[in-house]
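Here's a solo chain for you in structure tokens, the form predicted alone.
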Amino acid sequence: MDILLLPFQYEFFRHGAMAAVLVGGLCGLIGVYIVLRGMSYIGHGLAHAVFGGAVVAFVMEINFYVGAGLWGFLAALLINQTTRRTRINADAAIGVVTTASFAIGVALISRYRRFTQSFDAALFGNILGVSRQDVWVIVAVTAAVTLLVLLLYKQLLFTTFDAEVAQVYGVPVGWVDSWFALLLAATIIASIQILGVTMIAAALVIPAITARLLTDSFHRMMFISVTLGAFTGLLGIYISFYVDVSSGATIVLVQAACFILALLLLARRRAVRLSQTHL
């Protein structure tokens, strides 16, 4: 038991449990959006932005949440305007804004050789670099990310599944995708200490995918993501101190385990279905 306990007895620990469990359960409930809008590209590319903020304001030496927040805001609503406002895909839309932003990250990077392991955790994730304040900022967007979906269920729920008939019923469908976009863009910057850069894309989708696997109800997929997201969370980074593995990966490779073990139950649940349906 006591080495069960023993990662807890350190506090960077104690606060890196806490913000994956959050940042697990607020990707779960972002990425049912994400999954069902088909939007699973956007968390990749919008992580790529956010980097780009991150190094601007290291150079800059001005708050990392100040001026990733904004670079990642202003990249969400650009990519927002030029598809709505253009003939430009989504896609092309994502590709060209976020990986100009990761190519700004990336240029500087090379310009000013002051970039040490803080920066390794920003592309792959480390529990060692959660403080306390990092901490509460995550407390504090789960909770506005979690009020805002609460207060916009009904048009995020309609334009979800049909944005067409949304708008004809009246719901303003392009200040909700603007308000998702930007709810998005917070997500992936309060769990980049925790996932990394380039692992926010998968645990922004497979919690989601894997729970739509297990069912076909949306409020019962929702709390699965959920669940399942902060589980994985705790769980990987858990594993991650034992095996001295970046967070993130960890993080991403539990969530991998357990759809495979949903696709596992979903083919024996046919082949139980198969074999009735023959007798």
The other form holds:
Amino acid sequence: MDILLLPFQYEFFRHGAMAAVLVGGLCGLIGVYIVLRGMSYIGHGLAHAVFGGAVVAFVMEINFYVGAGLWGFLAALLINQTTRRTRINADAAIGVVTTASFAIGVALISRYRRFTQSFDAALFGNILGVSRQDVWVIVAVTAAVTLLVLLLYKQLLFTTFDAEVAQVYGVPVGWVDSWFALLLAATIIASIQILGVTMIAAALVIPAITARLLTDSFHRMMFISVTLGAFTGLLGIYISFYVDVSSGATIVLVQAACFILALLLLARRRAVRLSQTHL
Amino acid sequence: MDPLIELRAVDFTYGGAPVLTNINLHIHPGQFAALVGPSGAGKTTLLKLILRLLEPTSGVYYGRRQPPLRVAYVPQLETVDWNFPVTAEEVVIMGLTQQAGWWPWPRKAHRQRARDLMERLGIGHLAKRHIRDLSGGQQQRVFLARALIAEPELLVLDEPTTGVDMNSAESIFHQLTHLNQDGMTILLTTHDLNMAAAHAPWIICLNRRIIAQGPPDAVITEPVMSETYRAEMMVIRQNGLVFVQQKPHHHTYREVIPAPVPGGEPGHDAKR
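Since the structure above is the form predicted alone, I would like to see how the form predicted together with the partner chain looks, so please show that one next.
Now the full complex is given, and it begins with the chain already shown.
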């Protein structure tokens, strides 16, 4: 029991644990739509794009959340519109938009060499860096994203299933896509401090695909993905504390372990079903 | 009576060669029309123009604005993502997305409406099944139910009988005929000329342009079919039914198996 409670003596851990649970759940929620839209790579790309935006915000001396958030939103919107309006596939659009955006960040860093160290946390995630203000931002983003997902639940579901048909049935697909881009950008901004740019993609995708392996129902997939994201967030933060490894890496490794477990469970279930049909 | 939708001198291109040229078409209330033509004739493109999913490159589109036309669309089964985690009932309820208010989950009344409709279409017992686990005919009915739950004035179906067995195809056309008799306007595309001739009172023959349109007896003739399919077609009428078939082409041996090229690669026989 002491092992469980000991880290909570430290304020930085309390902040980190709360942030990890919220960010894990949030990524699990948005990840369901990302996986089902066949845009698994977008988390990876957009996190890099946001990194570019963060550097631009730093250079222009504007608030990190405003600058990086706006940058991420525009990048996500550009990817969506490029995919919908041209014959370019999502993976190619993500590759072009986000790599160019990341390159801007890298170019600025190499031009103004004075702030490389402060971006380590953004790249790999660090619970030590989670301030009280960061926690409040994460709480606000989680609440706003959850509320918007609930309000747009039916429209998001229909648009994700078949955007073209949804449009015929009167769903404002363009608006829904724009809102989704905003939700995704907000999720990535909120997650950067904990997971780091390099690990966000996995945190967005792994809980959702693990949930997909376990159920054929959309509602249940969402519930499992959110729960798994939050749980692995907490477990990852604990491991990160005790083993002194970056928080983003430990969270993703715990999620990967859950994914392997789900695969094994599925294989076992198939084997049992097969043996029953042969009896 | 004013048409629900009218296309006047409409051309369409995806950027290269024109896909559709000089399309003049009226869809009147209560009409049941089947759009026929070979693969690549532009049938799905024309449906998408009618549904306003595409905009004409030139020409005029008119669609009734007041009150707004309620349209429902049943896409080709092959365009559906069968791995998407939804049950048959969840798909049907999607048809009510814009009528369901802000509450995220379906209301009890809507659930009941979906159940009743599915019962009527003979798929009530499949409500909780994943869409991938249904047969082609059952899947088609699920998507038809999603369209019908929206209570459309115009129902548009893209190849509703492709991938379903003959009995299911007959049953789908039968249900569409009933819906049309109840006043619903129906426009569909199909490869099944015989089924279209038997059930649809209006046939539109398309091959990049409208070759002919009218009642089956007037349109399903050898010259029109041959021009539409760019092949020699045969039309047989028997016991009030129409059968369309491509005329068998008797190939010579030399047309099927090309003559060996002198000095070319030897065949199996030569090796022996």
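As the structure is a prediction and not an experimental result, all values here were calculated from the model. Take the two forms, find the largest set of C-alpha atoms that superpose within 1.5 Å, and that set is the rigid core. Residue numbers count along the first chain shown, from 1.
After superposition on the rigid core, displacement of the C-alpha of Glu61 between these two forms amounts to 2 Å or more.
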